[in-house]
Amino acid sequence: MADRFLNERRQVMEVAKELERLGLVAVSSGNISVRVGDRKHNLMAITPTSKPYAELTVDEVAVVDYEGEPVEGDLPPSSEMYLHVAIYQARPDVQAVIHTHSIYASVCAVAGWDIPPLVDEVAVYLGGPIKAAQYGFPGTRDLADKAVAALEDRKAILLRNHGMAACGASLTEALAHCRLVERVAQIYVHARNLGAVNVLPADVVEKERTMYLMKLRAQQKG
């Protein structure tokens, strides 16, 4: 096995498998990217299609550019590519992207609901309301560019009649963006569920979207 990108790799099967732990995902539903190498390149290391996360080994992660061409690994990338490739293109801040199937991220992806900033962590750690994208057909461009447009400068979203997509700064951030979205997407629930929601105050989530966007601008300049 040719080990250049073997660290991003790993981490990627690692990854794979916490989600699964966590029950995130089931089976080989969703995926993970990371960006590996230098920018002028635009390859990534992404989890294959169709392979189930408790089998999958470190050679199966499949490195390829943004046309889908293979690098290193013995299996096709997953078929949500365009996904991640359309977020990396758009946000040079993103170096790692998680796609889950998540019990109630899905839940109010396929009610169609934003999720409003309920507790400190949206605005702090996501930058501001979880919205809902515009319905794009599995695999297909037209997903990824309305998942981005929904996504604009925040850390995750909701696709809409599929699941949720997550970003970060790194695999760990990413992965710790997709625990709280499923966190907040419980708690949202159950609070339409009772009949009361209340969002934090406009001048709260102002002053802590400022905290990220100043995150956000020293991850852009790195």
Second form
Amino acid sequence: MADRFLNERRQVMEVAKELERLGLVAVSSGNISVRVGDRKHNLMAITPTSKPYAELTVDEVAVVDYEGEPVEGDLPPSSEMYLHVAIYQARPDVQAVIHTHSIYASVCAVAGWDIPPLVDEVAVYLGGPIKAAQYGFPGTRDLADKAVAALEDRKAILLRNHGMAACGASLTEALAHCRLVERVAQIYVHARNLGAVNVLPADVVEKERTMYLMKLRAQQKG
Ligand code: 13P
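Return one more block: the form predicted together with ligand 13P, after the form predicted alone shown previously.
Entire complex below, previous chain first.
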């Protein structure tokens, strides 16, 4: 009987449907997870693999441990579960991870561009540039390791020739970060097309990073 962690699984389902409404994912692309239960049990609720979000039900949202062993849910977890696991293992501040194939972020990921701090929110909310991770084959621990290496202490990355991933101290925050990455990627693509990319001055970015780090430290303490 799939009845544990229903609140978190419902949240995952709702965020999946919201991402699709926003046009940040399509059909079943991308994946969404949130930590559940006691930290020592290393559990997450995560979207099932290949299930169209329009049809997704709460019971189908999987709960698995960090090896992918099923705990709840009627379907197998996302094929990108190692990406989610690797971020949870590296980052105690992170409660939720979202991976999308949103268009402008994917354009930058295909180009292999790191997105610099073009507008204030990049450093304030995401911690600095949105770096493009080295390419990793989808669904592998290699992709996950390269993603974590590019993420460092920030909140979003581009996955080369693939898409993006963002994390947050809650699912709401991770969703906001996905929207921000897509908006900033769009600005960057257009500014590059105009031939006029002016990044924020280094002293401004440094002040914004300081603000970011203060919040991050509070989130790390939990
Ligand atoms: P899943 O359906 O297995 O989550 O995979 C979707 C995806 O976007 C892979 O990168």
